[in-house]
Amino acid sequence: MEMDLEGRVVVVSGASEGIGRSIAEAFAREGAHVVLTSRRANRLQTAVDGIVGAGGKAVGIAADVTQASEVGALFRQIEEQFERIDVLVNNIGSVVAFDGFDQVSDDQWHESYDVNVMSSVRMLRAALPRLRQSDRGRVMFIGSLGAKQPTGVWPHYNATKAAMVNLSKSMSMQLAPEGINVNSISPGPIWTESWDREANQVADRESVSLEEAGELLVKKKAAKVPLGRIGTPADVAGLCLFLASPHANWITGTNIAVDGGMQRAAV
């Protein structure tokens, strides 16, 4: 399937590792100009070097997108290099506190909202002037299955991801007359570096090695997935390519689960 992404300008947040890096790499393979951003300059440069080394077109700009001033500086640098932005992928997100409701403080609730919602608000606000210059503007919010099917674990994280899905829907309505499509993606369990913290907890609790803890964690998560495995970052990246392509011209305001069939709701 031809994606027609050659020369498109794509901005991906949280792109130094995991899902964000995979998304950036996928767009680069399709010939897009990719701008990767993340707080971690060293890891960001490693991701950029990997793309460029494979023949892709990419630049990395370190920024903490929870800070309005840094988002402003990020987009000033982007505007110096590109006349427009075609695709914005809001991938930044974090659990913040791996605790239950009784242990999460007010400050951690505020931090969770700032990281998982306000970062995307700031990114979209700053990107809009350049998105409006595109003939095929696209915005994607990378959320979580917990937005629509929360469990008792990490309620602060699930609540903010639900807010992100709601924001995506609202913005799709507002931006539709301008030809900018906005969608959200809700991944199920996908193994990334961020799982190391949870694996460490399992290792401490079960008195096993970190490697054994990772295997236990994967087995436990996979047992809940109808397709029998946890996902990979590439599973999400492929959907992002489709949504950015002309094949998705009539898709907006939608939340799409990439979860191996975990979501139980029929509609």
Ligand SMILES: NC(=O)c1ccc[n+]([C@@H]2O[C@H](COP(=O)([O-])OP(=O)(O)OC[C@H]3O[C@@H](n4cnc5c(N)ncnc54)[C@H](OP(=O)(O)O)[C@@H]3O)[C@@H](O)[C@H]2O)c1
Second form
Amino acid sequence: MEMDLEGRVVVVSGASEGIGRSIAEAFAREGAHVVLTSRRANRLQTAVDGIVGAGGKAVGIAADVTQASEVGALFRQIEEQFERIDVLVNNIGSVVAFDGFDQVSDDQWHESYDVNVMSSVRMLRAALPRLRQSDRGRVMFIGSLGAKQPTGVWPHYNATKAAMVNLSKSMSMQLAPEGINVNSISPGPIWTESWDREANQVADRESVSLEEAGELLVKKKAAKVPLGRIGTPADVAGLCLFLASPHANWITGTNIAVDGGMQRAAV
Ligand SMILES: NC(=O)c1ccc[n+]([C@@H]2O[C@H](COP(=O)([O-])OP(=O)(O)OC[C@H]3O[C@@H](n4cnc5c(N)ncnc54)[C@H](OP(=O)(O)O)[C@@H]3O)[C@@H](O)[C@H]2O)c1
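Alongside the form predicted on its own that was just displayed, please also present the structure of the form predicted in complex with the ligand.
Next comes the full complex, this chain leading.
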């Protein structure tokens, strides 16, 4: 399927590893100019080098996108290099605290809102003037299965991801008259470095090695997936390409699950 992404300018947050990196690599393979951002410059550079080494076009700009001043500086640098932005992928997000409701403090709730909602609010606000210069502006929010189908685990994460999905819908309504399509994607369990902390907890609790703990986690989570395996970052990246392509011209304001069939609701 022809994606028509050659030369498109794509900004991906949280792009040095995990799902964001896979999204950045996928767009670069389609010939897009990709701007990758995350905090640690060395890891970011490794991701950029990987793309450029494979013949792709990518730049890395380090920023903590929970900080308004850093988002401002990030977009000033982007604007020096590009006259328009075609695609913004708001990918960063974090569980923040791997604890139960009783243990999560007010500060951690605020941090969760900052990482999972405010970072995307600021990124979108800063990107909008350049997105409006595009003839096919697209915005994607990476939510979570927990937004629509929470379990009792990590209420602070699920609630803020639900806010993000709701924000995506509002912005799709606001930006539709300007021809900018906005959608959210809700991944199910996907092994990335973000699982390391949870694996460490399992290793302590079960007195097993980190590797064994990782295997236990994957097995436990895969057992709940109708398609019988956990996801890969590339499973999400493929959908981002489609949503950025002309094949998705009439798709906006929707939330799409990439979860091997875990979402139970029929509609
Ligand atoms: N993995 C899953 O099972 C899963 C399931 C559902 C939804 N999701 C969602 O998918 C998204 C990506 O998850 P992931 O597992 O790929 O995450 P990850 O492996 O933890 O990667 C996070 C990325 O974001 C960057 N980052 C973190 N905080 C940042 C900040 N304040 N400013 C700028 N960059 C920041 C990290 O680099 P630095 O640390 O260097 O900044 C890294 O590049 C998240 O929104 C997550 O909630 C993941």
